[in-house]
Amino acid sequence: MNNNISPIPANPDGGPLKGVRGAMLTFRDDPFRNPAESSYDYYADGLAVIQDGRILDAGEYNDVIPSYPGLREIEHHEDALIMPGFIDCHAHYVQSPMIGSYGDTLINWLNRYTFPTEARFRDKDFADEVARMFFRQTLSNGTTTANVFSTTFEASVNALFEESERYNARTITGKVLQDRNLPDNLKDPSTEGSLLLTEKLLAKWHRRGRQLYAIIPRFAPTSTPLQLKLAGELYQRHLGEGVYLHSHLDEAENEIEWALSLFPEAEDYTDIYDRFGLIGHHTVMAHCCIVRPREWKRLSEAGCGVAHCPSSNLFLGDGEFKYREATAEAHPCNVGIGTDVGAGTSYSVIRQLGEAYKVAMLGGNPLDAIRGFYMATRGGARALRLEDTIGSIRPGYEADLAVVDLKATEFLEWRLQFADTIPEKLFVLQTLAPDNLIRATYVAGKKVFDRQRAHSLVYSSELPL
């Protein structure tokens, strides 16, 4: 391997061995930190040896197959590049019903369309059926993980877990909080029983087997100074767990102007969940768009993850991240994608690294595939505290894993043709972005998303070994 991580003896006492054979590419280090093209590995012809959910070996096929004889079955893709299953860093499941409303701007859009949709989730019937719907549509477009906004009420946390654990992915969710600036059948109705409630679930869920649970205060404009300190105080007390703080920050301009109006003792956006102990090395701070020079370092030096979502920012023109500022030497942050469902316009992290080119571009930094692809994989990984877990093809890893169907359409498969590089290839791959692009997903070893099956979606549990 090229790597250096050595294979992992199978277990004699485990589940049978099953090899994924093809094209294959997967990140050892970050080109934001190092030099790019040294950053991944990618086989010609690759095997990922896999038992009980869990890759055992990865590398090129006659390099690995010599060291289980006794490996028979072997799913073969041809035409396809297999990576790393996708890391989705910021997504709201419960706007999924409002996708595509029109924006103007983000209060606006939130007051309009956002509040109103997510009221219905009190609703147990309404929230599995949009749970069911979220993880098709982010299975089939091959995010094995992703990091998700419920909202106010029990059945939205419980559902997405649910569909979830059926899965067997790995989804990290919580109770949003949200006690102050939103309509009532929207808003806690205690401040002391939105925590209570939040330790309740947590205690349910998190690690139960690859589901995490995150304290959600919705932006600091919409939680009381009471709610935000006792979020901060459950944080601190299960940060050693790793339960994760996620929250909105530095998004757009307006936003910014009514957080500090109601925290005005607070240097900057990033000072108030700082003043209330929400600030830690399992925070995710989603958009991160208008952040000043003092923050960058705060955040960098707390170890936070923030989550780049540019198709939402664009849609709704709230401001443009900037890579570069997130990733600069003297205080880098680890990056990496958020869809941003509902003001994201697609579950497809491959077509938000379109977009995010786009918006680098606007700022006059070119984002590369090489770089892109890193923040929708080990990135992710890196910005969730993951990267030992999930994230990279190798050794140890949970075998999460997409393949991309490099014959998709027609016109993809001529296109590529002129592509003679892997970075040209990805870059192809990230801009055109067919809706049908992914041809399997694997959560945990099982193939629980198959264009070509039948029934292309089911159940881990319905799956055999």
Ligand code: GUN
Second form
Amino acid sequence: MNNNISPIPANPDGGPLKGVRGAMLTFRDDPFRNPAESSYDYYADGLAVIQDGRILDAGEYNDVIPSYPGLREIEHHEDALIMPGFIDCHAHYVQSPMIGSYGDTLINWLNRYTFPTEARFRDKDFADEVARMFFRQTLSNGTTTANVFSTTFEASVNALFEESERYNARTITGKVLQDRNLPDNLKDPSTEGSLLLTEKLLAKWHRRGRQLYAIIPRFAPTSTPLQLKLAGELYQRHLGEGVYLHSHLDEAENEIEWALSLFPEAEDYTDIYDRFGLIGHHTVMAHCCIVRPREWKRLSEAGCGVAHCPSSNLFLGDGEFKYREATAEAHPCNVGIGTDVGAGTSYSVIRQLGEAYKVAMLGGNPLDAIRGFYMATRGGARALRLEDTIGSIRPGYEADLAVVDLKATEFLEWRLQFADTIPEKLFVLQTLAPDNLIRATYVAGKKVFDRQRAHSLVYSSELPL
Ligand code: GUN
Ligand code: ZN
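Same protein, the form predicted together with the named molecule this time rather than the form predicted on its own?
Every chain and every other molecule in the complex is listed next, the one we just looked at coming first.
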């Protein structure tokens, strides 16, 4: 069954046209499986024509403009690089209030900082405040789609989806399922009840506008076998509608040992999830740092997405992602980038690429910027099974765009003049990535973030068509 959300053909009677002009970069093919040089399109002076929130046409300005004599409104971004909006395949918005807490190993860090913070999300006002701040951070960093953990409580899910709707952003989230091995104030009070609440929220939010639902068992150690079984049954019932299964896998040695001790019948960590029907083509697993060959094979054959969270790997120091294993020809997986806020230390996907290079180098494997920016855009979309919808600047795709400012700082401008090729420039951008690198962010064709505007972030509904 094709349950992708497909590109929509142009409507000849559609709304007004709008143009976004400037240097543009978008991926066509996967540079992990094709020559890097031919995997992307670069338009030195590009034009994207937008109608009804979608890209109607894109290419070199001089090739595209003759077909649109009526196109009056063109926003021209000089000294910039326009890219598809970045895709964050794994983040915890509920950890925003404790990002940057003094580190420790994963399990200690969860107990000490994360769980007490997440317990506060029973309170809708608190959840609303954090959701607001989360979107202000992601959008000002050029991120237009995020696959996000909320936490146990209904309020934490509603708050994020409601804020996402105000920007008309594409967000994937859902209630986190966790019914053991956590403090009582965070634990699901009833296993059956946790699934009923999941079904209720799924019915309310999945495919409402651009919102998509994920069933989220936090990780195997914090769910009883019954909760994983019920989650797997629900996932299998809704897989055909593009509902996701989002969780953590193989992040740290002691986490893996703990998981296997709780599920001794499983062959490996992946098999714990597999036995409950949780491994499928809309499954996205975060981390995957210490993965056995059999697991890679299974994740690949099932078509799972893998979220590489490099700044989190470095922050917690528990394990490093090995992109060569994940993309090996024998069992290639669809890999995207995750910020993993708040174990990750930045909301910027571009900054994650700088860290991804360092994580790869720890294993002696350089990771070039072409492959990095692919993972940040089209590759991330593929990991989320949305590669026909977002992540590319091509006709039919949703008009989510990030405008990278090549003169964001005096030093960046100066340094870039010594970078000759596109891959070199991209590598400098990801390595230096200053705070104000993003000049503007478009969500479904509307400029919701503009660094130069008095109110830099504006809800989509408050902007003119
Ligand atoms: N594994 C289970 N929960 C978490 C979490 O909140 N953060 C990270 N990094 N790993 C996890
Ligand atoms: Zn995580």
